[in-house]
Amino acid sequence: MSAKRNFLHHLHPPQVCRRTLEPTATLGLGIACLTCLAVLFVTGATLFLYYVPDPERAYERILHITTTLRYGDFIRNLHFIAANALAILIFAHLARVFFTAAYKERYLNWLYGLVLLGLVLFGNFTGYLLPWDQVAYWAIKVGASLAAYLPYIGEGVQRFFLGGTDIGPETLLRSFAFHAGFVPLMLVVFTSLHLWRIRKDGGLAAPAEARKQRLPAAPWLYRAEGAVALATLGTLIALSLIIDAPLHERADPVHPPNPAKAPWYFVGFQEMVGYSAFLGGVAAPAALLAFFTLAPLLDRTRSEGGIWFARDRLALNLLFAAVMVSQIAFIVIGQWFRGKNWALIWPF
């Protein structure tokens, strides 16, 4: 108990701003992300014991986990729900930080957050292939083909990820190595750096006037974080009991589905590429990367960090909202309004 208390004391500042404890200040998104990450590590370590990254055995091992292993179906569902929830929550967390300008004087931590966002998406992408079923196989094939649009390095990146020119045993082995080895290690490293910078900066961003009203971190901050973590965990468990992780028929490299779609978090890029290979595959991703990376440096407004929708940031907030809404729209169109031969359909 003493070691646990000391760990928490080192992780948090001795005192915190009263305002940051209000639910509307952060919406608890950071703790919700950490909870999903913890669930992924625990469930992933369990699945790791039973999975075999071999095209001849991977599908059967997933069937074994879901049908024979005690609680295996629930554990796989929980892993699937937590992974998708984390992909959504980390974008919501990014939006919260932007709309409150919490990156002001904290640019390095903003960059750590962007690295974590990339790692979460890459972790989801590499885990998508592991069931080796028909939808996953062709989704990864489409997703990997999108990488080829990167100028100069695209084909090299695609070949490195696939372990050749097409999906095969080497692709599955590399996906497993990235998913179960590299990505978790990097997530631990950059999450630690992210939390350390928050601790180093004296806690979450807040206006100077609000920072004068402070409370001891123990027990107030611990209780707030514990409540969010329990609520997140309860939601994940409830969803895992009613939503099954998908497992389609075994992968068939000869007969592609029509249409073959990338995983949902990349289907927006697939939709943009459908309009223009250059604009959707090169220009738009490069512009998005530049915008997210440089926005804090270009923000010359005088309002303090930690304030929702400050008036002098109206233009920046509108631009950010337009970017986010457009990407959500592309995902919705690509995911639900595209049918055979990528033709527009009405899904209802």
The other form holds:
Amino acid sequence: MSAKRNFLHHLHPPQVCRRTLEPTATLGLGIACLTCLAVLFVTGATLFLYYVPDPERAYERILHITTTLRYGDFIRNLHFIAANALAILIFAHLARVFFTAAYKERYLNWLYGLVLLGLVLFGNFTGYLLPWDQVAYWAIKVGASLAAYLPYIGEGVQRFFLGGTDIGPETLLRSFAFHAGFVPLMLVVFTSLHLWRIRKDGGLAAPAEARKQRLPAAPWLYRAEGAVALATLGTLIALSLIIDAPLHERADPVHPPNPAKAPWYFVGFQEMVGYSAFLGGVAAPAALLAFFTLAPLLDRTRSEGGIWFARDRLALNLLFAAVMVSQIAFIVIGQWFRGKNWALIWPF
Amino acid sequence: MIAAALLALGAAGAALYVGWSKNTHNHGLIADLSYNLGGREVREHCTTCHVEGGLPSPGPNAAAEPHPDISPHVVENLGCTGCHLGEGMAMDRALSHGLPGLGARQVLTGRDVQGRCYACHLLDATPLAGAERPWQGYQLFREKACGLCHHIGGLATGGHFGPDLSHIGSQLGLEQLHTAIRDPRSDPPNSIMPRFPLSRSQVRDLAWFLKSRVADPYYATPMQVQAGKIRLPEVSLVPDDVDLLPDEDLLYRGKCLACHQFRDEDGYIAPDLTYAGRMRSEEFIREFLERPTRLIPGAIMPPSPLDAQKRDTLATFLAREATSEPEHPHAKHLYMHLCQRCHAADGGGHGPIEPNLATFPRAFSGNAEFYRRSDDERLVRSVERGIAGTSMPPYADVIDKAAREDLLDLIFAAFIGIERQDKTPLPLLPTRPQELSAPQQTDALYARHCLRCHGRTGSGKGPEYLDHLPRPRNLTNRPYFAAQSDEQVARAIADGVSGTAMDAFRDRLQDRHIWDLVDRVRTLSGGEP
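Could the form predicted in complex with the partner chain be given as well, to go with the form predicted on its own?
Full assembly next; the chain just shown is listed first.
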């Protein structure tokens, strides 16, 4: 018990700003992400015991897990909900950090965060294929073909991910290896670095005057974190009781659904590619990546980090908001307003 | 903190409770059985609910119905999913009975189970007792010449026109097969497969047969299938109860009569061949049999399966046996005999075989404007010499001139509803300029005005082509455009074609651009006439 407390004491400073404990400072998004991650590790470890990455058997194993095993569908739902919640929360977390300019003087941690974002998306994407059902198969087919739009390396990346030129047993095995081996390991490494950097950078970003009011971390910080973690956990469990992780028919490589859509977090790109292969498939993603990586370097404003919507950052914030809103709009259009042959439809 | 803890606790409690109460197999045990089916391991949980193999018991203690006797098969050795399909590893009602959609694993019950017999048993020259219907389906498959377009494993020859059906039973459910046969154009809407005149029970037979065409049949090792050792039996297509003319059997062997009509035999899919030898030269028939789309672009007829020598014999036979004229020269009978198959009995163009033709037959009724604008001479010539590149044959040698005139009079009186001499004078065409625009300009012009319907390559299959009937003209139809003068093409562009979606472009184009587009049509259809 004391060793555990000691370890947590290493992660937490002895004293924290009073501001850190206010819900509006971070909205608790980091801890919510961390909770999702923990839930994913626990449920994933359970699913690991029953899943077989073989096209002949994968689907039957999923059926076995969801219908025969007691709490099996609950565990799978929880894994599904937590994964999707994490993808949403991590973007919300990114937006929070941007809008409060918390990356100032913390560029390294911002980069760690971006790596984590990439890992989470990649983990989601590789996990999508594992049930080997109709929707998963064709979503990965579309997703992998989006990769081919990258100049020069696109086809190489695609071939590396698919383990060939087309989806097959190799792809399933690779997806599983990435999903259950590489990605979790990297997530642990980079999450540790991410948390460690916060401590090294002196806790959460806060304006100088807010730093003067300090409180002991125990029990206040532990309580705040615990509350967010438990609330997140409770919400995840409640959602997984209501929402079932989707499962469709067995994958059929000759009968694509119409329309075939990428997983929702890539549908925005699919939608953009629909307008222009170069602009939507290459230029826009490259610009997004450049913007995210370089934003802290380009940010020349003088306001301190840790303040929501600082006056002098209005232009930057508006730009960021525009980027986020447009991506959300693309995803919404692609996901709900596209019907057969990618024609615009009215879904209601 | 306390509120969050309570929330988490409540949610976890609810999850535990729901998970516990979801356990519906009330005796608490799960039947987890494995079978050896043709060397493959099959694992299933079906008998958890279907205790005795029959329908599940309604209450916890009521006796379940037993499985009907299926000797010499033994249920205990075969398991359930081998014959009934479904998802044996699922314990959820919806999942275990196969999800809707493609329906590949949809559970088969009752007489539908015979759709699986020939997944284990080799289909033989005589039907298997209890599986006569799918065997009938196979006979139908051969009789209706499905194999001309679709390949199927076990047959020496097979077409590549349509999708390979060798594994179709592993991909689609019975219901999906029914729909695909009964209404091929329901999905995809641009399918060229004709709607065969089959009865409900014939469709069912075919679907049962196709359901047994699976990717991993049990009657052979993969090696035997690979080596082509598995052969489906031959079916005699020539009826033995009819007196045939010499060489008439070729019409059966060539599978012509699965679609075409010859005298009293009718496939109800394609044109009448009774007078074909009179209408077309032997040369034409021979070339048409070899490559139909060269003479009638867009024709859905696959190349004839007969070899070159037999094609010659067939062409000679058709030329020899064609009679000169039907016996009833009355125009009304002539129309019903020669025209209504395509142009329909009401003159609307939707004749019984219209959906299978490369081009839509011109409508008579409700299309008066078209005939007001067309030269009488042109109409006479169309009947006399036919329209090249379409299914309209020349009738010059089938019915004499007087009968042709009577026929036109009848069509005008009965369907078009105007006097034959009632013509609208058309505005003059712009004169052809000395020099045409640069090709890039014409490209832009074509892309702006024509592409939506006629398509980038001029195939008549632009993005919107399915919205229009008559379909947009195939501009690459070489024989058709070879017979059209430049003026006729320019006329169609400038003043449109009434009764079709082709608009008048006179007001939207500069005069010279009309001629640019005429030139473009010439390029697409392969040069000057």
